[in-house]
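Below sits a lone chain in structure tokens, taken as the form predicted on its own.
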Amino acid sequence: MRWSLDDVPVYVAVVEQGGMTGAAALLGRPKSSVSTAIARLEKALGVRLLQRNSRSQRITAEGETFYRHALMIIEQAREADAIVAGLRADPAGRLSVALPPAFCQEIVAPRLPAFRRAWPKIDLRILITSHGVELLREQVDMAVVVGRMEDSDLVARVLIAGALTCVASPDYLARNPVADGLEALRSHIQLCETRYGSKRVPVHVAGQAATLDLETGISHVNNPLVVRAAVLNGAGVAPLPRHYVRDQLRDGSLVEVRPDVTFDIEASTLSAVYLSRRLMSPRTRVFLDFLTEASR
């Protein structure tokens, strides 16, 4: 026996209204009809969704899992209706996104007021985390991730593909000139972001392939803005994504060191990702366009 899609909104109403009576009132249906729909759904699924007696109702663990998927089913149906009806011009509703801390603080946060003014009907929920991919399947609509993406279930749009650049404060360089040679540069690197902490980071020196040890004897931190703050205060030389040091290079508070050393690394790439099997809602589309524009 297969379960019916027609019973899914009934189940969601029962969960959200806290019982059959509230769901029946919301849906404008007899309570007996609601009870029959839930019983039919449970029989088809082969699991108990709700524990109920004459006084109370409690959702089971299986019921909680099915409820989350039921919300996705209803949302997808609404999005399909919106696209077919041509309602792209007025995006609305809840949009959940996962953003890495540095990207949100440096790139997104200063531009959020403009997004709000442009799309006031979007209920934007931002989760600050470095584990956005793990949340995509059930908790968020879109995530921004750092590094190469290889999951075939995901669609990725590259937002920033800028390379790493070595920087230091002018005061540090005045006291500690950096000599030629890769080993000389390495001796000035005191810390770097965790994702670059490898023994053999691929680089080119004046066009010649080489590797740089960014693991041994170096402090590591999982936030590029912390690395930047340390370097601004004299913590030697550090490789940082160029998009996090553009303003500092422009105002002179940081100076580029050894521009002849280029990093052959994709770990600094930032991409917006979402599930390929899901329709892209109008609100997701405008937020993706917002991220693309903000990252330029």
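Under this definition, the rigid core comprises the largest set of C-alpha atoms superposing within 1.5 Å between the forms. The structure displayed is predicted, hence computed values, not measured ones. Positions refer to the first chain, counted from 1. Compared with the form predicted together with the DNA:
With the core held fixed between the two forms, residue 11 has its Cα displaced by at least 2 Å. For residue 70, a C-alpha deviation of 2 angstroms or more is recorded between the two forms after rigid-core alignment. Fitting the two forms on the rigid core leaves the C-alpha of residue 28 displaced by at least 2 angstroms between the two forms.
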Second form
There are 2 protein chains.
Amino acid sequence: MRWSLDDVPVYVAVVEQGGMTGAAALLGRPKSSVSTAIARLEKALGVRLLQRNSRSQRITAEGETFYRHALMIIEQAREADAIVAGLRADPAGRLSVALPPAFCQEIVAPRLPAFRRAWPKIDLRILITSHGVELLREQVDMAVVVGRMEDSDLVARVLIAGALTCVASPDYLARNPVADGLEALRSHIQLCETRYGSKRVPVHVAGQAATLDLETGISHVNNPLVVRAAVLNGAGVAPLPRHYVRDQLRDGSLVEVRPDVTFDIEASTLSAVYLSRRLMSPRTRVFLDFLTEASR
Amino acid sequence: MRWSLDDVPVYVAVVEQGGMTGAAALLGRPKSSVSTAIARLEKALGVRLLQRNSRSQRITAEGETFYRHALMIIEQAREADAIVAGLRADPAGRLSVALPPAFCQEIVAPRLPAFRRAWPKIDLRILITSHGVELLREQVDMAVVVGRMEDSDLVARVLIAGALTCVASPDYLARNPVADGLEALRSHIQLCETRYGSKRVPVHVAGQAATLDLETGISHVNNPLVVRAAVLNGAGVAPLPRHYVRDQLRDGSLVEVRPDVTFDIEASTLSAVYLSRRLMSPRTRVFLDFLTEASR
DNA sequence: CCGCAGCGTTCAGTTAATTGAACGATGTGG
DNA sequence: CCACATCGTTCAATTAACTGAACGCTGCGG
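I've shown you the form predicted on its own. Could you give me the structure of the form predicted together with the DNA?
Entire complex below, previous chain first.
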């Protein structure tokens, strides 16, 4: 990357104003600076961005492509700026958020003291519910939901896009070895989270597509932590979102079973949903940032 | 935004190298430049990014936050750079892609001549299938799939996150006015795409959550364009992805019915899926870019 | 058909940023 | 416990970038 990032906003201004003079006026800098910046950018990229005469200006195909990416760079920069500006403003006030039970307990709760310490002036109100989106318009500023439901004027940001993995306790496995084959794996599954406990769950076994019946003869509960607790106590094998078993896999209280079986569904995706990206209060910003960091 | 984008890579280098001297060595610039850049960035942001003595260096909470966003800015810049570098390399060779039937016909096909003109040396092979992901590892370089299935080492990029909307032909509506209420709407729906034709489809009516039965007594077909053709010829009301009825809504051959009913499902999301973001050939890059532009 | 308004480029003077060496500070190994 | 190695900062000399006026070009209206 041999080009200067500072030339990117200049280029965007030129494209959007349809000319260097307009861009110069917008940026409040002499047009010669704009001209130099564009020339430098083109030289560094090795591509003609704008086909320009002294009177007409049209964007080239390469310029169009670069413009789209330039917009995304600037969008990211603006977001970074808004975040830091929010941090400086010392966020305060009431912030209501809706969180799903398992996410709140596992991911948010352990980090809540740190959040309180960082932003003591934020009066945080957590509402534990699995149907947070419905409360968005009236009662809460932000909701974390399972899945990626992206709706009209709502903005969704994926927090965790983790995959499912089959786990069991070591002593269960010692007593009940799991043989090869999908049917053998299936026979060890006693309990499953409701959300992905359907009749035909698409999976891949060593690259080969197949389906797994997680409905017939299996108990269901709508909380992955309950499933985890059961499996920890020897309730066979169960598919669980990887981010809810990370600690257990590390300390050895759970082990992965048949890692060659990968699930194609996105049952464990968690998104933060809020109303508008633009008019976001500093406190909502820092909380979204907190969630992003907590979900890493 | 009063800070310079060019200082962002410097900051990232300092964080990752754990010090200014290391960052200076990495960037191949004098350490005084690095020191100045960090000081300037901190001043412009109005925030302390790094708490540093002459021998120890620890990142502040604000610095951590800014670092995450800085990474994203640089990621975007790198992608832009790679794209342009790909364009310069004059992409050539065989490129196999898997596309779903409706997407190929409606979005890709009309723009195919433009793609051929832009990249005559790319030998494009399109495979029309609804199960493109399964072919990813062996037969195709990229697959467009309905939904957002994001799996392990696959990278998915959302092309269209359009919502569903209920449409009908104007003359059908003239002969059969649609009354208020969800049940009234329901009675006009004769045909529905298979994917979202389930028993309990979550919807919102003027902000109120409800469900709609799109299974009982409704015909189904796994191609939204067939549904559209039927509706154009007077087959009642049907929910369709907005991007497949955009032209018809504009020219008046279809009209929106009950726009106060919004669907919460993401049936019409289309993603491009490929294996690795890093080792992407120029031809795959330009095709992804082409898809992104075509989907706008 | 031509003059002019307005565009992007060029260039020399000016200003700001960059730089390498010197400096003070600090943790560590002997 | 202290000397040293190493780190980040500072500062003046250097260098590169920026700027504003002048220039040349072009398309449009008269």
